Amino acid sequence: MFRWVFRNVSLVGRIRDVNLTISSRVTAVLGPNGSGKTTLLKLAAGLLKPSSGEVLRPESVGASLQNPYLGFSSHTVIEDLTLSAGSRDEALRILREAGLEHLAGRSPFTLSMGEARIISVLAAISWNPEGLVIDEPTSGLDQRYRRWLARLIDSLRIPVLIAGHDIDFAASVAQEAIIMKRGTVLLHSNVDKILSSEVLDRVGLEPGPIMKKALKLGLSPSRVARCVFLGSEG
């Protein structure tokens, strides 16, 4: 069953022709800046349109950009959840779940990159979309909320796109890996081949240390990565 489809999609200036089934239930996007990663992934949340071809997805879907301050409207982020959960009660529910609830009166643009990064993703998934999407989803966590986030995607039971750099966090949550450059798809395949892929030294991807070791020592590179992260080899 497909999660999201490609079909000769271009974006002038961004992609071109990008031809895509995608499948896995967690997929990694990874590249270079300037790569296409971000436009595929607007692409696969309907924010952008193609310039031709066409992009199957979801019947929704929730975001978390780039920048997660973007997607804040209100004066606090117990407002700004509610937008999303439906509820007050509901989004003080998910804070509190979250271990966040002394953030509810706060600004959200006063938010640290992590702190806006968690809120962004819990706003995302708070009104039950079928699909999700997150671009740069480590950007400003600590290895706890690092940690934290793999276990709330892997707890997820609907297809999910990130997109980044962080290759060790890719690895413990994707069943898929996508490599991109200057608008491409250079390929697309389990994530243990492509990260065990020279594809990776071609467009300037640096392994992470998990990563690293785990080919160092002839293993599992999303094994080694899921232990560390989920405690669990999956």
Given for the second form:
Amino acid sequence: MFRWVFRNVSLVGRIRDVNLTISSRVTAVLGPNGSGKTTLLKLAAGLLKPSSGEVLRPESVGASLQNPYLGFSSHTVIEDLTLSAGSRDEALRILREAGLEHLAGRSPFTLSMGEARIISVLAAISWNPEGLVIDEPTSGLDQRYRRWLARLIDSLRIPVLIAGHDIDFAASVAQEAIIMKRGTVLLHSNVDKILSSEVLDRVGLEPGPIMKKALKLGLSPSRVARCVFLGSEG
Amino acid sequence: MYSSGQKAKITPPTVIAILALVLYMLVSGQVLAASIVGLIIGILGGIVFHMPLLILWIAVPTLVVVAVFHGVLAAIDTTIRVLTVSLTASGLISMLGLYNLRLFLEGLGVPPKASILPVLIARQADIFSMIVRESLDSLRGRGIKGVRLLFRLPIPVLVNAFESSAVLAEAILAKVPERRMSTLFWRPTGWDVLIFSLTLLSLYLL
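Switching from the form predicted on its own: structure of the form predicted in complex with the partner chain?
Starting with the chain above, the whole complex follows.
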């Protein structure tokens, strides 16, 4: 079963001739700056239309983009979440489950980057979309929130696409990864294969110290990452 | 001596003279002549072909709002006038160049920290349109669509604008030198003569 299909997708000046069939539940899109990760995510969410080719995607896709503050439009976090969740009770339930009810009365524009990122992800899933894309999920997050977000993504039952440079985080939640460079897909495979491939080095990406150690010892990097972020080997 | 890091097609006195003439034409009822001059300057300055959306953004709301309160004819007349002024001003500034506009303002005695503002505002236009697109995408990614989307859009855009203004103000205070870089001296170019003649011709022939 597929979650997203890209058939000969090009968007002038951004990506060209992308052919992908994404079937894993969580897929990480990795690559250097300007490689087309955000464009791919926006196409997957239906926020951009390709100039040629076709994108098959879930009917409704939630999106948490690079700047979380640009998605806020109310004076308190609870009012803001209510906009997407449909009711105040539902919004409060989401915040309680996330253990973030203390943020309910705060202005979303005064949140720290980490808190804003988390609220942005909660808003993107609060309207029950059939798929989710998260751009730069760990940007601005400390270790506690990174673990929290990894657990949240792991607990979701919808297909998720994440994009960024944080290889360790990607390895903890994703089953497959896509490496992009200059608007094209260089490699699409399972996370362990990608982490041990020399393509990573070629595009200037580097795993964190724990992943490096795991690779050196011949351990499965994704299992080690799951231990670190989720406290389980999956 | 008037020095410039960016080649100007026309000089500041021409900019002021043409603007004054176009405003005079509009006030004295020569709307057709003024709009032709505005269109020509808009084309020569690259505004008409490079920024059609900007033109629509100015024209459509003006047309709708004035039509509701004063009728269609008044709306068309007002829209033509507004478009003429904006095309003339933006076309002339485009031909003068933002850097040269800054030097001109400094030459007139405007302090460097203030003369850089028009340059920054113009540069911010690109960033502003990017912020609007990103906000739209972020809100759509939260399931907010249709009319709700349009009502909600100004909030993140305005908050971002306020935050950017604060950052810009700090940067201007820290980075812009106190010393002025220009005096008032210009040598007319061929473009000055061409545009000035065109405007005068429109004034007398139409």
